[in-house]
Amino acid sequence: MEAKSSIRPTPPVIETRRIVKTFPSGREVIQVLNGIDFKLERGKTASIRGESGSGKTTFLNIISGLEALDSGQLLWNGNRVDLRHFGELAAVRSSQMGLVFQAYYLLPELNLWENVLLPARLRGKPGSLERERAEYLLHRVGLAERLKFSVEKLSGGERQRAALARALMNRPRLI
């Protein structure tokens, strides 16, 4: 007789399951995703490539949970996320998730080591070690002489690399 392993998979990290996303345009709809199936398994990467205006930006809106799916299912480590109301998803999403922004967003009214610190303080936990982490960070991604440092004065490379510490900042599973 065989003993039956009681080790489950573990889910993916980002499962999409038939994601459908339209936009209206005048009186016509675009289908900009169609039936959408993505798995993102722990430790992979993957790349998104494609013609302008295919819906690579709008796909990973959904798959971060900053824009609603029409219709579809959308699972964080096999966890259903599609259906949460959008505050509740935040919450997660800055626990599971670090969010490296093409326009970097960085806050001109904050400093380089502020900016990076920011995402702990938003979940509450800007302690001693949070903010040495941020600084960690910045040494790590070669901005730790700028940490004082106002982002308008960043060169448009140190900008993106500080937003790589920064959403490095809560230990994410997935950027």
Given for the second form:
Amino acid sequence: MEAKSSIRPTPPVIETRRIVKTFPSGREVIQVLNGIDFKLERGKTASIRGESGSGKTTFLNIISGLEALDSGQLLWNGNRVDLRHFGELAAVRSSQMGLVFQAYYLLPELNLWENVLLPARLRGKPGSLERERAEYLLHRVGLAERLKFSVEKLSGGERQRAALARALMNRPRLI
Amino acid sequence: MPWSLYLALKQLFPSGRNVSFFSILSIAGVSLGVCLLIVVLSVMNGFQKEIRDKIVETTGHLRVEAGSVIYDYDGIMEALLGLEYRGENVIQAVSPYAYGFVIVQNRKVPVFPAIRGVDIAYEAEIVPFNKFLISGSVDDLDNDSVIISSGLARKIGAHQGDVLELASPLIIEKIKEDEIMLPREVRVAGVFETGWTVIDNNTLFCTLTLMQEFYGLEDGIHGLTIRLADGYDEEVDLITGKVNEMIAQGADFPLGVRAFSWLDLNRDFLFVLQLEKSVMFFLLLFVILVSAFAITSTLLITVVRKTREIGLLAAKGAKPIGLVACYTFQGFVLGVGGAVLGIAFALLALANRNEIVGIVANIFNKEEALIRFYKFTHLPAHYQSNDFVWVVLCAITISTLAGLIPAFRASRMKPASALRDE
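Same protein, different form: I have the form predicted on its own, so give me the form predicted together with the partner chain.
To see the whole picture, the full complex is given below, headed by that same chain.
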């Protein structure tokens, strides 16, 4: 895996050093990641490709702090991440990362605008700036007319755009 | 509002969608328990209040007794009527009495009722005889007549105007002295019924003079009954203490004189009434406990259904403690909703309780049975604020605790595993 193009080399937004991850499968142990070194500098875009089951999602989960690793090191902005402190990681992830999932995971009990505003709400009480930003983002992804819509009434494409708007809500350093 | 509480409310009452059926069922369960508890406790309070009022109405608030015969009681009566409590004369009336048992015979049916000799001029200020009389008149009561309770009248088949034979327990004493004391013939001046079974079953009233003659008391009495002025019912224990303080300091009082409140005299009976109420509370609390299980299972299903959403929240920065708060708060809200609705239903049911009893009695055609066995056609009810507070506190606490198991399950979910459920 390799990141392309660079303007400012240090500190990398994400860096992994010899990451190893295994999963037990019955009596056997499947080694999914075998000593991965990876760097992603600020302003760069990286594409992670591989066959199905090769560990792409596991790797993404690990670099976003969602999954523990067996050995190796993970660094965010040059700082080593201790994956045991889940609560602290949650706060950092909330402010620095925007995650878009394959299945979007919009919450059905919230309307579209409330879903986009959710990351701001998880950080504390959203003010008028955050409320306006949620509206702005929905406007940018072409869903300004659907603010109060139930997410269940949206098409797949609309849900995808809403998930993207939600990922951008907290102005993350990494998406 | 913290996100955990916000999301809890949104899960219970989603934007633009109907309230979850599970939430409605859970609230209905808690409200049913709360409603039942409030209705049963209030009706029991009503019965208790009726009984307590009846005891005070028939026996007065306090009694002063010495355990022996008291002579020269005029000074005691005067001192009692002059007693001040918080700067007020709280004793409204004092009446002397003598008390014992007699042998009564009518048409060769002997019974052994309690007899109470009173000075009707004083006693009428404490016991509303005219209200209780079924037949006859208090004005007809003289030293050759008695007023008998309805139960006693039924037992011996006596009516107003009949002549009864009364024999004093002194007969035995006289026999020891080789003397014969013949039974005394007295007329039934009236029949009364108070509604207080203890008195109605087996009691007989006569004049104090007749009783003194019967028991050989000369001008002595066994005690004094006291009625307090209106508004001092709740302070009867304090006033009893004040009376005993006065007795202890007064040189005019005979040795051994002591005041007892009606609460002291009926403490065991009142304890049983309170125990009945506590047992009812405990048993009916199980209705709320069953509802709590419904809340737990509902929220557990929600947690399982929303596994990926919980994973998403964790991925987006939600802390485990926030997830605990979110699901515990849902239990709390269901408890509050159930308690509010339960109280509303209970007040509605209690406001229409007599109509409900009437309908039930009509359906089973048993209105007469109600009157015959329970002596009522209407249900009494009395609201006590501490009952409401306890019921609401129990309902909310149990419901909140019911949310803890699903809450901890949600907080222990690992985001990556939860999202992998996809």
